[in-house]
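A lone chain, given as structure tokens: the form predicted on its own.
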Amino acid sequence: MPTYTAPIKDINFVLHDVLKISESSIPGYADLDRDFTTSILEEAGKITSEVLAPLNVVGDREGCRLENGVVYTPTGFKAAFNQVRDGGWPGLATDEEYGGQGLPYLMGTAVGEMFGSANQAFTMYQGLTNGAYASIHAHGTDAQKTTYLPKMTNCEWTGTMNLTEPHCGTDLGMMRTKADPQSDGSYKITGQKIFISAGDHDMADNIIHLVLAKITGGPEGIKGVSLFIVPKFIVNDDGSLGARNGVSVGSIEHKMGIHGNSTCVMNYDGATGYLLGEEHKGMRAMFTMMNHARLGVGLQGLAQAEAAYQNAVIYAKERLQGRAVTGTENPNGPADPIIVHPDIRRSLMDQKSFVEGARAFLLWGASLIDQTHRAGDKDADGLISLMTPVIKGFLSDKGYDMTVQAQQVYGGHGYIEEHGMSQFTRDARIAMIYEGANGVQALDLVGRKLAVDGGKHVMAFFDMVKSFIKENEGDDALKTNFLDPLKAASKDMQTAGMYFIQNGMKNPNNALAGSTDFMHLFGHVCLGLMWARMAKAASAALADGTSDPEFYQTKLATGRYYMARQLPATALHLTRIQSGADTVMALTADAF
């Protein structure tokens, strides 16, 4: 059975050596010294390794079941959920006013990686609740916040979001779910939603559904969409639970992965709902939750890659097969461990360099969210808005690729279920699809995000890269191994941007045909910047005489690998982008 060990040292390296969070001016960061973050990460590490990780295979094998309208989660999930709730983990980064611990979003992200690596399907129950909490917190009335947030903070009540319908996914303007106004200010919600993660289960007393619907008589298309709070059980004025609402589970979806999460078809039959935010402004309120979720999905890509990588390393050191081409390294055994072979090393280095770079990228992104919300920094808000499709799309694409590479290390043993490696691949696959499929993320990036505020935010990113290079070019080792490759990759990205400007207006297909390549190009530049920053931090630690030189030397070696073997992919992506749309659009639909 796979195992999982929380990478506490690596997380602390990013938090303190790279981001230097305790020196930051962001409110709340001064309290985050290394001892404090270590204590939180160690406690999270215990529950993820000892409680959640062993249930990962259980959830995969048993799945959820629907019996007489009731959804039951896999064996052990309910007890573990109570343990997680009792430890206060769902409320780690939520508002103290509603019973949360009030820690920065950054710490929620760091802990979230551990939970996701240990058991993604399980962690989604609280993750979706946090997203629904965020939407109500941002757009709800005082009464709605008082009614729902305290119970959602500790997951006594959980939350969902309901967007997709059988006939529409991305094009939400086509939805048919309707909301009929009632004399008491409530609405009757009628319609069907599909693919609803954590749609129903036996681990919480109530489930608070956030449902997109069109108010009868409202505008057509997306402009007529509103968002509603639809609880499973009506909440009485005194906070107690009343009658069962008109919402039920039609079925549980049969999925490729995340079997331990109850992905449901939800039927709304005149269910009582309450408007969240303004009429016909539902997408604005829903995007608060979706943007929260998209960062979480990028985190899932990293988390599954980390868990798969850990197990691949163990196997590569134990599995005996062949001899090293440079001479026997295990003379007392019948063969050498497969980690001696260069191609296995290449695979493991691909995984290791991605995971560590992605972690730095995500934690930096989380710090931008804190800078936005805690310090009111609009520039940080613009930058993380630009980065959101890159975090979601690039990290989930590459995270899935890394789980496949980890599975490949096992050979045939990775394909059978004995070692459990296929679960990481199957669980990671959904991250490329939900919360907006990655092709849509790429279209959003190129078609909308790049041009926001006249391109101000992407130019700020280029300036950030340029400034880092200029500030550190006096360090010869850093320059040769990190800054020069980063400069070349950044130039590729700028050239791609210029191509879109020069050709996209004449033929929009020229831009959109290259959107996925641009998203990946951008992602590589972001990881290149993160590796350059990590290399600087590691070099500084070695110069200061660290007590653990091997850790920092390993960081430098891993970073050099990424810059030499992965970052040059930007040139390939640029070439594809510059080829335009002609070859992409050459065939008629009938020719396929």
Contents of the next structure:
Number of protein chains: 2
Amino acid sequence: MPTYTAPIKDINFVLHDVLKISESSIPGYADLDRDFTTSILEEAGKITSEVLAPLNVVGDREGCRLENGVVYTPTGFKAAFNQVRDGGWPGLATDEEYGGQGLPYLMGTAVGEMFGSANQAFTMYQGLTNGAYASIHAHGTDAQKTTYLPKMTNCEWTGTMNLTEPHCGTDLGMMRTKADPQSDGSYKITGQKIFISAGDHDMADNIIHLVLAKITGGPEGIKGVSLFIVPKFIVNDDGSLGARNGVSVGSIEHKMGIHGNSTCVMNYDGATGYLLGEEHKGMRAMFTMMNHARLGVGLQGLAQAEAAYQNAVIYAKERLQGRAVTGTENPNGPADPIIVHPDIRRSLMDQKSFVEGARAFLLWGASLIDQTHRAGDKDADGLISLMTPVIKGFLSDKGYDMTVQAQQVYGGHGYIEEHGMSQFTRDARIAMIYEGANGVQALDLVGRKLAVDGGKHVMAFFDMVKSFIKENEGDDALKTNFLDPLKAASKDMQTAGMYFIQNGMKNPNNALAGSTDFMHLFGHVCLGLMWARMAKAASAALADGTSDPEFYQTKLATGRYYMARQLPATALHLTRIQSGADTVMALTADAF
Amino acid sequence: MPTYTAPIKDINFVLHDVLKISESSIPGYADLDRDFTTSILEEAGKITSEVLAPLNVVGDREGCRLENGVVYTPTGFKAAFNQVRDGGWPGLATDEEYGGQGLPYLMGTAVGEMFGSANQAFTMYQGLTNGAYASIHAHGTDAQKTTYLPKMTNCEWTGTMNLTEPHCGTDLGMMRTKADPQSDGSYKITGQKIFISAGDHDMADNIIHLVLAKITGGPEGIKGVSLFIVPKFIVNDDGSLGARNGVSVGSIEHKMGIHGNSTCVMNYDGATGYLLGEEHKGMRAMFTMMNHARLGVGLQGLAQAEAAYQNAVIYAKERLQGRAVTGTENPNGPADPIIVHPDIRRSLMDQKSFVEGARAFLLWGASLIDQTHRAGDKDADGLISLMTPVIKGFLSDKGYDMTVQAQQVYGGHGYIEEHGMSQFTRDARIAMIYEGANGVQALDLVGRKLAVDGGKHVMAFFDMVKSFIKENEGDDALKTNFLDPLKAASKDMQTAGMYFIQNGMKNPNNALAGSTDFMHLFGHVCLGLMWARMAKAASAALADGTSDPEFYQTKLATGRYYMARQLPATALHLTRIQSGADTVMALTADAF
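Can I get the form predicted in complex with another copy of the chain as well, since the one above is the form predicted on its own?
What follows is the entire complex, opening with the chain shown before.
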């Protein structure tokens, strides 16, 4: 069975050596010294490795079951959920006003990686709740906030998001779920929603569904969509739970993975709903939740890759098979451990350099969110908004690839379910799909985000890369191994951007045909930048005479691998982008 | 539920327009005119799409079950297996002497693709039998051939291959299964084998296990391994079935996919076995089977990609979501079909250009095998031997990627099992692992095959590419769109080969660290060559005034896509190869 050990040292490295958070002026960051973050990370490490990780396989094997309208989670989930609540984990980064611990989003992200690595299906129950909390927090009335947030802060009640219907996912304008206004100001919600993660379960007293629906008589299409709060049990004025609302579970979907999460078909039959935010502005309110969720999905890509990688390393050190081509390394054993073989090593380095780069990217991204919300920095908001589709799409695509590579290290043993490596792959697969399939992320990036504010944010990104290179190119080793490759990759990205500007006007397909390639190109540049920043930090620690030189030397070596072997993918993406739409769109639909 | 339509026109295009098989001097090819191949392909198309494809999901959902030592296959498999036998399909390319139809291996491959697309788990029962047949055919005594082959030709009895043990897969020298010589010339086989595909089932009267074991007292390691025939039921001298042999099923493995195939733990408790081939030359005899199997696994990569692609196309034409950015294409519907979106189109073109290129590669490879066996051509043998790891490794890696892309076209509907797209992915995953994991294929290619006969075969490959380019560069369109990119890719491959020669001597890790990249680089050059040959054939057909210009124009457009978007990957692989072993092997094992 797979194990999980929280990568506390690596997280602390990013927080303190790279981001230097306790020196930051972002409100709340001054408290985050190394001792403090370590104590939080260690506690999170305990509950994730000791409680949640052992339940991961249980959740996969048992799945959830629907009996007489009631959804039961897998054995052990309910007790573990209580333990998680007792530890205050769901409320780590929620508002103190509503009973949360008020820590920065950054710490929620650092801890969130651990929860995701240990048990993605389980963690989704609280992840969805955090998203619904954020949406009510941003768009709810005072009364709504007072009614729901104190209960949702720590998952006493959980939340869901209801967008998809059988005939529409991305194109929500086609939505059929209706909201009929009632004389008391509430609405009757009627319709069917599918793919509702954590849609129902036995671990919370109430479930707060956020549901997109069209108010009867409102505008056609996406402009007529509003967002509603639909609680499973109506909440009385005194806060006690009242009648069961008209919402029920149609069925639990049979999925490729995340079996421990109850993905439900939800039927709304005149259920009482309360408008959240403004009439017909449902998409705006939902996007608060979606953006939050998209970063969380990128985090899942990293989290599954990290968990799979850890187990691949263990296996590669234990499994004896063949001899090193450069000479026996385990003369007393019947064979050498497979970690001696260059192709196994290549695979492990792919994984290691990805997860460490992705972790830095996500924590940096989380710090930009804190900078936005806690310091009101609009530039930070513009930048993280630009990079959100990259975090979601690139990290989930690559995270999945890494789980496949980790599974491959096990050979045949990776294909049978006994070792749990198949589960990482199957669970990671969903991250490429939900919260907007990765093709939609690429479309959002190239079709919308690049041009926001006249391209100001992508220009700021390039300037930041350029400044970093300029400031540091006095360091020869850094220049050769990190800055020069980063410069080349960033130039590829600029050239791609120019191609879009010059050819996308003529024919927008010229830009969109390269959208997925651009998302990956951008992602590589971000990870290249992260590795350059990590290399700088590691060099500084070594120059300062650190007591742990091996740790920092390993960082440098891992970074050199990324720059030499992964970052050059930008050139291929650029070639594809520059080939434009001609070959992509050459055929009529009938020719397929 | 997914559907399957046999791509008869595309297969015939490769057989007749590209390979021009009926003009070939290979014995048996003259009979293969277009009418004849069409009639075979149409019959195979019927049974695969009407009988086997509908059972694919059934096999996945039910799996196999072991009850009181007996393995039961999923509902409908037994009846379908009888239908397949009645049609003579397993014996299509086996020897007439033993009751087969004696058609070339080429036709077995063409039909094999269809069987694999329709139902991989089912097809493995006959695939393993074909492999065991080939091994007995090549290495058996006359008596063994007479006893087993007539029954195995058409799967009255099925076969298995038993290599892996819990502690050894690739490194078979560590094998513990023992063979004790008996006074009557037979052996008593004792040991445990795992991951035995089609290890036991209820669809055949007898199962002929080919088992690797060490004869007591023989040499240590791989040099002491011999191959044995171990029938489930002992065959009496008159050919009737005698006593149950000492072999039993320990359990059925729980796997990520191919649930319809019974992957068994097999226990041999003093089972009676008969030496196949020479003492201690078991690996040689087994490799007859393995090479056969490796081509079959490459075929599975294509087959799953083709089946998944077909369903992705259907969904992309049916699913209405969003509007084309260049203007509404379905004004009377609520939205346009998603096939209008450039990123969906890119994905479908990736898939289409891969499956058509891979099909040509496999059929060309099959023709080389016929050239070897039917015409005794040693050069053909050298070439196909060189390319076998590429066919296995590259096509299964890419085939898997394509099933993931096809699944992605379905969005959330691809993740739930209802639509069957997850199954293609889960089934395709095994092809990267079994019959030698793809890292082992890459090692075989770079560490062994490249240097065979002083590099003669890879030089012959380069010459072939060069000659083809030279012969055809008078055609401007062919030159620009196909020959120039092929030349560049082939040059990348030559440069990579030179790098290995110059740096691999100094340190073999410099070659092996680039082995997977080289396997992919080689694969792309092969598919580039195939597309260049297909483009030439399509141009010729158009010049000849074909009655079906759209078909050939579509070929040209699909090929242009491959050359513009996929083939340039060779440059990235070369960059990685040229970075050598330094960054790959920089860390100590403890640093992971």
